[in-house]
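The chain below stands alone and is given in structure tokens; this is the form predicted alone.
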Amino acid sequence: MSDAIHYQVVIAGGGLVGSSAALALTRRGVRVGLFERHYCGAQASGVNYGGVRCQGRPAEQLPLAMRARRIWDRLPDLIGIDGELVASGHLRLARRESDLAVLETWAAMAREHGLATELLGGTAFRKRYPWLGDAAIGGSLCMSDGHANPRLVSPAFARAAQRAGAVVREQTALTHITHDGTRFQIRAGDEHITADWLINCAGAWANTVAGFFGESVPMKPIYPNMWVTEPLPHFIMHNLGVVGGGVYARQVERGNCVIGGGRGRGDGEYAQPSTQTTRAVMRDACALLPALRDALLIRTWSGVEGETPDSNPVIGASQKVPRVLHAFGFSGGGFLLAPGVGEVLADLVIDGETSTPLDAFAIGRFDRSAIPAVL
């Protein structure tokens, strides 16, 4: 055992949120190690939407989403790279009347955590948005919202861990964890390593590690599907959403508008866009927004996500063995969430506690009887 190298914390996954910790952790003077088995930032923190949004979560992400929107502010000092984010603010859009009422009661609850939002409909609405087809009948806007760049935030975070003195190991999968009532011991690659703290951020594949500690949650992989057109003249003013789910859209500057919906296809591992769902989808997207309607595709995509049943991420500490903690099972919203979530687990881990509430994302929510087979 003389041989292992030690680390504070190990960090298990380097994607954004992984990063992210890593980052928080080194800069508070913790010495870690942040291991990927591919290539930091490659699967789903590299390849998602971009959206910075605290528009549309459930009541218990939004301590934790305006913390994270508090960070990304800070991109340049922290990262070197602003990430191409833009506060373009986030127009959440009604389809119906009933889609109103929806972002009604919304609002009422957003503005119990201090976030501001505008509702709008009528003609007001039609007047301000001339850009916006007849499927769209009103919407909330939250102007703090906004998107960014995942293929530049995401691995940049893990070069500002690495350079605040984080040790970062791509292609490195860790292959064997046990805990031997002191430490962690660890296979990663052809080294032996051991830590005080494991933190979990694997992503889709979490329940790997999980598992070795007889722990894992009903979490399924999800294959979001997105695409992009040509340069367009511009016309998207927001970010934007729908009630309910199924169309996203951005324009970046260049012209492009990113656009989203629906699932495309994976095994569990690897991930491809589905053409029938972006025709569908493509349609919904030119009712709201007319201009795509002769526009070219370019790309599309499509990643590997986890996602719980009840669409909320796994954050805190395991119910099994002591001073591992989980960070996955974002279900498609955590790149907002995620610099906010690295705070936090570094907050866990040095203070033993974080101001920001997570009971409702505790591992022990899920009916253990209930668990599936470990992805």
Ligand SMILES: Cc1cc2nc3c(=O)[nH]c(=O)nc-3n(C[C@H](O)[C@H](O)[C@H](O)COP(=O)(O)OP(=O)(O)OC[C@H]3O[C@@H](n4cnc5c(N)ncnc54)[C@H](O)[C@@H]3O)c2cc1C
The other form holds:
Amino acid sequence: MSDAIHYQVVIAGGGLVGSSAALALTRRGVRVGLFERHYCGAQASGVNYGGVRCQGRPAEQLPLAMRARRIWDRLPDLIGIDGELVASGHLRLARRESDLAVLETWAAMAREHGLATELLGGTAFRKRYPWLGDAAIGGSLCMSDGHANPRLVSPAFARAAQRAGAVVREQTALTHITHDGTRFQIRAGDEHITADWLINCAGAWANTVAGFFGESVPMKPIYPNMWVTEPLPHFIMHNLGVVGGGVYARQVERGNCVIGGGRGRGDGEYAQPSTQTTRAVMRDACALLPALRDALLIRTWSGVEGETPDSNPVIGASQKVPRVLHAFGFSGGGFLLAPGVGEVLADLVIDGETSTPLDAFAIGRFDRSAIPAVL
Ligand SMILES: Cc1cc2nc3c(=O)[nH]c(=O)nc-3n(C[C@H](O)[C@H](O)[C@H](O)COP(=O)(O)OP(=O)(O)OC[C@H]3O[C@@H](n4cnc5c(N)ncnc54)[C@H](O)[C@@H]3O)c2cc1C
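Give me the form predicted together with this ligand now, not the form predicted alone.
Full complex below, order starting with the chain above.
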């Protein structure tokens, strides 16, 4: 037992959340072991839609989202690539009058957080966006938002953490964790390791890790449905969403349109896209973007993400065991947030506190009676 490799911090899960935490901690001088049961960035963090978007988030997420958004501008310095980040702006579309009221209310709230949006409607909107169909009657533009390539960004965070000095172990699952009163005793693949701190960034599988501390939460897997078209002439200027959700679209430099909406299916471990969902959502997408009508869809996919009952993540300290931190349950919105979450987790380990409000994300907020005994 005494030969076990010791880390100040062990992180379960090499998605974007775990990898950015590993990078933030390592840059501040902490000895980190990042353990990923498959490959870093191969799950939700590497297959998502790529929306880097503050617009549309609930008020409680905005301080964290805006902190995260500032980090995205520093990607070349931090991870050595820009991740194809494009500050295209995010246009949230209204399809009915009541949607315009939703956009106005959200804009007033965001203004209080220092986030500017421009509300558009009527003839000015139509003139500015001739490529939008009649289904869109107005929108709200948040110019600081954009999109990036998840397939590049997520593994690059893990590689940057490794270059900075973190030990990154892929194909190594954490299968058992206890605390002996002094330190964490951990089974990592075939090895026994120890740690002063344990951070649970295990994504949709985080209840397995939380379960070691009797702290599972009501979280279910979801499988967002995604597809991409052949390259088309450039016409989608912004990252697009709609009030109420259901369809979103962006166009990359090569011309391919990446579109998402609805759910695929899965078994908690693997995800598959749904042809039926793609067909149904594509009808809505074509009503908003008529130029998509004849586009060839070249690929569809999905991924596994953990969704909580209030769609907010769990971020912060365990209520059961000191020096356990959780960061999971991002409910479809963790790509933008992850770099900010990494810094917040480093604050909590090193400073014992963070300036970013986390109360809404406390693990103790759930109704314990709603949690099944066996998860
Ligand atoms: C299809 C899709 C589209 C999305 N679109 C967007 C978007 O446009 N914008 C946005 O902001 N968010 C989006 N999201 C959500 C976003 O991708 C996630 O919130 C975010 O990537 C979560 O990061 P993570 O690191 O928590 O999880 P993951 O990337 O899933 O990483 C968790 C990792 O933990 C590993 N792991 C699990 N258990 C163990 C263990 N015991 N030991 C070691 N490793 C373990 C897993 O193998 C996995 O690699 C989307 C998600 C999906 C699936």
